[in-house]
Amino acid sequence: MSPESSVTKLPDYREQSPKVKERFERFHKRPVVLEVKNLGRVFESSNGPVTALEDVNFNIKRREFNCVIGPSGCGKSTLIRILAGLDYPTSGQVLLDGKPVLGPGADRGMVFQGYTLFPWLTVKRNVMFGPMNAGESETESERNARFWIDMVGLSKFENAYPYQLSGGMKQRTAIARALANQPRILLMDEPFGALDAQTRFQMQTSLLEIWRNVEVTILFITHDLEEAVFLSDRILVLDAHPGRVNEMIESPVPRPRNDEQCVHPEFLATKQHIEHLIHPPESRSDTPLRITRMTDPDDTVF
């Protein structure tokens, strides 16, 4: 059997589901918010230049939820840092609403995997920080902070400090802080990667509810296939070494999303298709692990 014949092709569920078809017809009429054109990034090392990204092209439409996924070393974090203006491409460009991204800006909110809150500030003061730095009055910043804190479900903890919060609550605060600047696009770099499975799912469903009610576009980096399928409208799959666009997949999973959909055929088929893109059968090694036995041969476990 050839490697190609073992790959399960993703069925076109848009033809089978009128709701999914209608959703993507509406989606494709939306204006483009973010354009990435011929993007490349080369790092200099002691062993010579290392190409992290090469000729990356894609766009994100208004209020789209886009996930980026790929194997380790494909340049996901480099990509999102360039989009945020925290790093610079060596070729190509990034356009937000048609204007070049030349550095950090309030039009892009960023949520990192680590809990990047100011430990000496309360939840409320963390959320107020950006707007006050932008010149908003303390009274107005406090009013707006309470709005976003309530949006993420932390009203009872507005005067708590980060050390008093759980991991999920810290990330809720980070999301509120990013949204308080009312960005055009919210960039999220594996924000739930450090959370336990139960908290992670709660955060995913909370994020979808926030996104549904807020005028914001989301680009979400993840290494978790199920997370990508569960959250996204489209999934950008990157190849590694160097990072190139392999495929942009339209998620056929109907909205609104719920945990029961994780076992539905369209969800499983999408997940399997991404798995084959990231780890194609021809790239999998059949070489057995070289094991050195360090236990008593009579003490065998099965």
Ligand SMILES: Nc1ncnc2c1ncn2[C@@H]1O[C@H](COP(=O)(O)OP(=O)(O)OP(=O)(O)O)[C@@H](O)[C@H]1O
The other form holds:
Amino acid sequence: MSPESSVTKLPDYREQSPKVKERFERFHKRPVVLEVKNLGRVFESSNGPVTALEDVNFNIKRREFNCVIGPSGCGKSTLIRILAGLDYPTSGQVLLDGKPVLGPGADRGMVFQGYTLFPWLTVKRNVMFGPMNAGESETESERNARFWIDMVGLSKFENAYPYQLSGGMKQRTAIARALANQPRILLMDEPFGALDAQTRFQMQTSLLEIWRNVEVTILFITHDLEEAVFLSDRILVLDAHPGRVNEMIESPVPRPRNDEQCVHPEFLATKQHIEHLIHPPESRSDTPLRITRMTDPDDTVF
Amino acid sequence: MSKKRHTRPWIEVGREISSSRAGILTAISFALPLAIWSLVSYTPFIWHPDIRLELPASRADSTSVYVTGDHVGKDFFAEFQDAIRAENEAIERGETKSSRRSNTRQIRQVASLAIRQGWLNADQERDTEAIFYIWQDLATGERVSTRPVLSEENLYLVQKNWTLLSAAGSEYSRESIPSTPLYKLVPQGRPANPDYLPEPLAVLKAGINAFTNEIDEGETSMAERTLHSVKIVFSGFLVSCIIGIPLGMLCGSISFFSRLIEPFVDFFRYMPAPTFSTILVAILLANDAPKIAMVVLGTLFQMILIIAKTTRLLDNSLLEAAQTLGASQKQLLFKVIGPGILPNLYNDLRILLGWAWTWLVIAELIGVKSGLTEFIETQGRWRNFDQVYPIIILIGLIGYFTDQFLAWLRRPLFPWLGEPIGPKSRAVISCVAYVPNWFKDAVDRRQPNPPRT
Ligand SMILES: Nc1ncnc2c1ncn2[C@@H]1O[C@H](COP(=O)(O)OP(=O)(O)OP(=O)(O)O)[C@@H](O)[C@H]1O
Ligand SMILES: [Mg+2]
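Got the form predicted alone; any chance of the form predicted in complex with the ligand too?
Below is the entire complex, every chain and molecule, led by the chain shown above.
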């Protein structure tokens, strides 16, 4: 199946059904939570300056689920670290609810790809970490922690230590821990990147469910196209070297999402469009590999 | 019935050996040096360059007098024997002059032998009368020495001497000491290793004696010495920890402190701590203070650097995660870095405690010598090496077992590492848990019995 032939069959990714169109009309009326203005980041390295991000502009609406996607090394992690306040921009600025971001804070929760649970704390204590540090009482934060742990489905493991959890369970805990702080925006840097396909799909479904029921805005980095289309309202596509905004795509896929939608034309069209943006067809090399035959002549496997 | 089991080879790159095998190897690791030591000590043809004298020896042409137990070289010993034989021949030829006094000295030749055999008491070394009868018994065969077994040559000399001694009658009197010269017994001895390598059994015996011997009023018992040494090491280590742990953690986590403190610490640790001993005495005067300060000086600076490094090794993403959860600077220090480095810190402290022990000897030599070191020093100076080794080994054992104990305690202390708790750890835990009960029982036992109803 060549990409060209499928393109002819698929609708344009910008064609939104009336339902979706109406949803985006409401969507655009929502207030802006996060605003990124002319953001740039230049790293000083031994081989001279490296421009990781250049003139990045976009904004995130309240309760938006936004996915950031782009080729490896385009500055996705740099971007999200700047949003979290863990790194700083060399130009431009980030505004959260109109106020500039100057450092890390509890109003921006973050879930990392590597499991960053505190190994010396149980699941419950991990979730209580933020609220307790903010001065919440032990009983209060314990009750809240139970609530969040229950939401991510880990009630049976609340007293387990991180080493006793699987990768998916660790990431569920990390999500609960970030949500317990009730952040304005939840930043996620390839959170499901290390999980197997099955677990990853379960996690995506749970995350959507949580997002639907909790007052939270999500900015989600991924390099998985299907994941991006499946999860998001809008998809921010970045270019590499230097990292720039290529396009902010409004997903035509209706909500609520389910796994059947993965084969719907609008889903495939969006996915294919992003594919083209990230790996332009002209850049693909189609010359076959030159491999010398090293098996016996009659030892054929196809 | 043979059950086929999959057994792994003993030697395999990069694979942990089973715990039962590890136990066997640990035992061998200790048994092997002990076996080598025993082999060298108890196999006469391995090494044994010396002769340990079993009879006293002195020569007319030399002022040095050797007593039983002294070590001499093999060549020197042979030469010595020949010289004595030559002296005896000269007596035979009547070329030697003599007096009652010198003969009295010759009579005492067998005193040490008699004492060793238990025929005389230790204080009868100069009891000429008693020794006189020993000669008689040896000559007549009434008594036969087993330690040492007298050589043919010497038995013959004993009889010759007895003939001379009994010339005036076989009853002892002052006059029974003849003025004609007595023959000298030819030195006897066994091959032995140098005194600095005593035998395992001798060391064991000396060790047991050191702790069980009655001690005189005013002297320090070995237990007190041990306790004193332990006190010096642990006090020094504790002071180091109180200063070093916070400083090390600050240096490891905050660049400001790292740049402010570490350069000087790095420089200071190259100055040998013992060179400060006189200064420490001048500042802190005698007693234990300068000794403890020496241990502190020896461990503190390394401690700061090691703990700073351990702190730096903490996964930075944990700090970032904590920051995104709103942790303040202070909370990062106390809620993340503190608990985060604790298991590694614990291991560092175990190593550093070992270092503190190495400073003990130098510390105890400062000012007024004290503790186990004083004992080692004095006994070593007298070449009583069999007394020295037990103490050296004791220090080793205390250090080793403290460390092992702490190693076993690691798992129950840090359950979140997910390390399995082995049977040894469990034993240690139950011991530790038992101690408070033991105290409680001890207190209960001291209460007067409740009245019977
Ligand atoms: N500390 C740094 N010093 C120098 N260059 C850096 C630094 N961090 C990132 N970069 C550069 O910035 C660019 C963007 O890096 P970043 O990690 O943000 O990419 P990414 O999109 O997250 O990639 P991936 O998909 O592989 O995670 C890369 O070219 C990288 O080499
Ligand atoms: Mg990245």
